Amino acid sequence: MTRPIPFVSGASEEHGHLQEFNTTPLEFLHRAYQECGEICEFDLGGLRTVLLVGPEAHEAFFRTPDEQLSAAQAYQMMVPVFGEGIQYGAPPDIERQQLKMQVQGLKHDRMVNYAGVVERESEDFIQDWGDSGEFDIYEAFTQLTLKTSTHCLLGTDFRYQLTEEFSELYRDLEDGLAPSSISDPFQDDERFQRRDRARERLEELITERVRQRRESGGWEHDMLQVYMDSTYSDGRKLTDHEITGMVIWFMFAGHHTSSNTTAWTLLEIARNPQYKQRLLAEIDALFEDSATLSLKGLREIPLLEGFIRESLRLHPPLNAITRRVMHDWSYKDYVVTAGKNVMVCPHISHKLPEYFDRPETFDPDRPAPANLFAEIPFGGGRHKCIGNGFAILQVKAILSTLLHNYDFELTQPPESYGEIMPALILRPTDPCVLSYHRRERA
């Protein structure tokens, strides 16, 4: 026997909880969790979406297969930022080959490459600093990792070719997930028509920066020569508008993590001083038998690695996983019918006290929860976040690069660091300022 679905209360008759969703969408699914339990209902504008809670939901929303619970449908706000025929924007199969494209860029490898230049970027980003100051961590980690992520992914020339125009074009694109374009991506508004500008532009950029390097017949160690080099299991290669779409894809999977997660981990660092000798020895001991960090010394620092999986549980940068209902799905006594969202939320089932004792204290030596899909920060499933690993490397590099090199402190009361969702992604709220002092190491 099947049961109704709770219904949210506080729906407006014209446009239901979309005006709540839009102002404060992390603090209504909150509300909506603590009003209605493990899933409830709710309206946006129309689309009518089921919040699911747990790790037992989890399992089911992961496991089901795309042709049931879409996650292409679903993410539609996604395809005039990578553009069509790109990952959401394309037919299964050609997604699931652009899927191992991306794949064949994370090798061990290439990985180890990526150490090495998130390394000198964060040298190059601290050889001013001097012997102390101050900064805003949010708005530098986001201009640092943009240079990583690129030099990674467009190789040296062009990262060194880096203007302020192509960081003002990638954070058009970021500020065009707004929470409304869940429901309409394709709105008429300047923050689309932005964002619209912003890609355009960007393929013009790549476009020439490929047309470059095949005119000097140049090889590098880069996403973009794994994306040139590719084929589609007909021998097709890839076009300069796709392979646009697959570094932008690539930048958005790997960057904002990143950038988030490093200003998270740092800020944590600073609040909990408690850990500080224990994690500082940890650090030195990563440089004391080469000057360079090293793919497998970053792999063995498990209390950074404890930081930064802690800082994920307690401000997970994605909170809004969604799925387009293809067809009825039945999850317990319910059943969700087809045309509707399901969206899992992982800040909320990050912080249940049934699987995380303490839940809203931050503990780096907290064990990882038994169940394994309580804890969600990626995703999960067959649409896993691809960026996970380079964008751990990539905050393992830059803080142990930075904390090697210099004390961090707050500057502000510590509940003063808040959270924010302006767009679609977790991150501090302004000004997030620490202040920093060089080490004296004997």
Given for the second form:
Amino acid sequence: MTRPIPFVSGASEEHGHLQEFNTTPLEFLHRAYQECGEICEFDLGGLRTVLLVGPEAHEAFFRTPDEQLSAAQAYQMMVPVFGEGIQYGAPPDIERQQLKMQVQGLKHDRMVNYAGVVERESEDFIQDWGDSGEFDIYEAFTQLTLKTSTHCLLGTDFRYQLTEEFSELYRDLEDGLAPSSISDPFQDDERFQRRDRARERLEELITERVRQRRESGGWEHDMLQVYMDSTYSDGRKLTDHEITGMVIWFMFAGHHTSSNTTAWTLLEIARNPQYKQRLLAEIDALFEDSATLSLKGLREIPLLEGFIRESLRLHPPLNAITRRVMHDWSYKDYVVTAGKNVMVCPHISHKLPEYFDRPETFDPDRPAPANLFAEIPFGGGRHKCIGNGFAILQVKAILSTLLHNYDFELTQPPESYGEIMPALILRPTDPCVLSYHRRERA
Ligand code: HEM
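Starting from the form predicted on its own, produce the coordinates for the form predicted together with protoporphyrin IX containing FE (HEM).
Okay, now the whole complex, with that chain kicking things off.
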């Protein structure tokens, strides 16, 4: 027998829960779970959404094929940002081929190059730091990972010509995404007009870059080269519009997710000084044989990995992982009817005491849960993150370089370092300042 899905309290007659979701999405999702448990429904201005919590629900969600639970339909707000004909704005067969091209750019030989790029950028980042000072980790890592991303994506020349214009255009694109874009991706609003103008101008800049590289006959170890060299199964090459879309897609998927993970991990390192000695011994050992990091070395830092993993458990960047129900979908005794969205939220399920002992405690030595679907910072199934290896490599390379050279401490009361999710990605609240002191090594 089917059971009705509990409906979250507090809906207004006109817009349902839209206003609460738009202003405090994370708090709203937690409230919904507290009130209703593993399944509940809410109303985002007419778009009915069902929140599912726990590994059993995650497994069902991630294992159901796109034809029934569609990522493309749920993420239509990305179409004006990436451009028509790219990823969720492309037919499924083209989307799959484009995804393969992205994977191609993350193969081992390129990762070796990216490790060097990230290390160099991290060294430049601390070059003028002196013996001690303070810095805002959210701001600083947003800037640093913008540099590492553009460097790996568009090559060395572009990175060093990274103009204020490029950063501003990218910011305008980002501003086009807010919780409200889930329910209405094509709103006619000044910020969405700016988003569209930014997309057009970025296409001009990237097309110019492609033209220069073609004319010079140069070849580089970056993602742009992968896009320029790739062909679809019918032999067709990517258009300039598609190349721009692939660049923006990669930036959006990897930039803030990685920068926030770097920020949270360093914050947790400063908040948990009891692990410091072990952690620094592990990191210093990496630099013993060589002054530079190697890809192999970066694979062998288990406690730092534990810190990153535990930071991703407690502060997962993406918390509104969503699909559109294309045909009625059954889960346990419930039926979610076609036209609704279903959503899973790692921030809630990563704190379930049934799967995580003392879930609120930060424990970098915590064993992985037995159930593979309990911990899902990178999603699961067919749409599981393809950039997780690159993301972890990047965070490890940045933090090893920083921690080899400096000690970090909190400057604010520990409880003042909060969480906020203003643009669909969880980030630390402002301000988020740490102090640093140059390490004295024998
Ligand atoms: C700590 C950093 C990162 C986190 C937490 C993260 C998280 C995720 C999650 C949760 C998904 C699944 C979304 C869904 O199922 O709807 C995803 C997908 C994806 N991620 Fe990441 N990501 C990170 C970094 C990156 C990086 C660096 C890249 C690119 C190099 C990347 C590229 C992608 C792509 C292309 C997809 C879509 C895959 C598909 O649709 O099949 N991600 N990511």
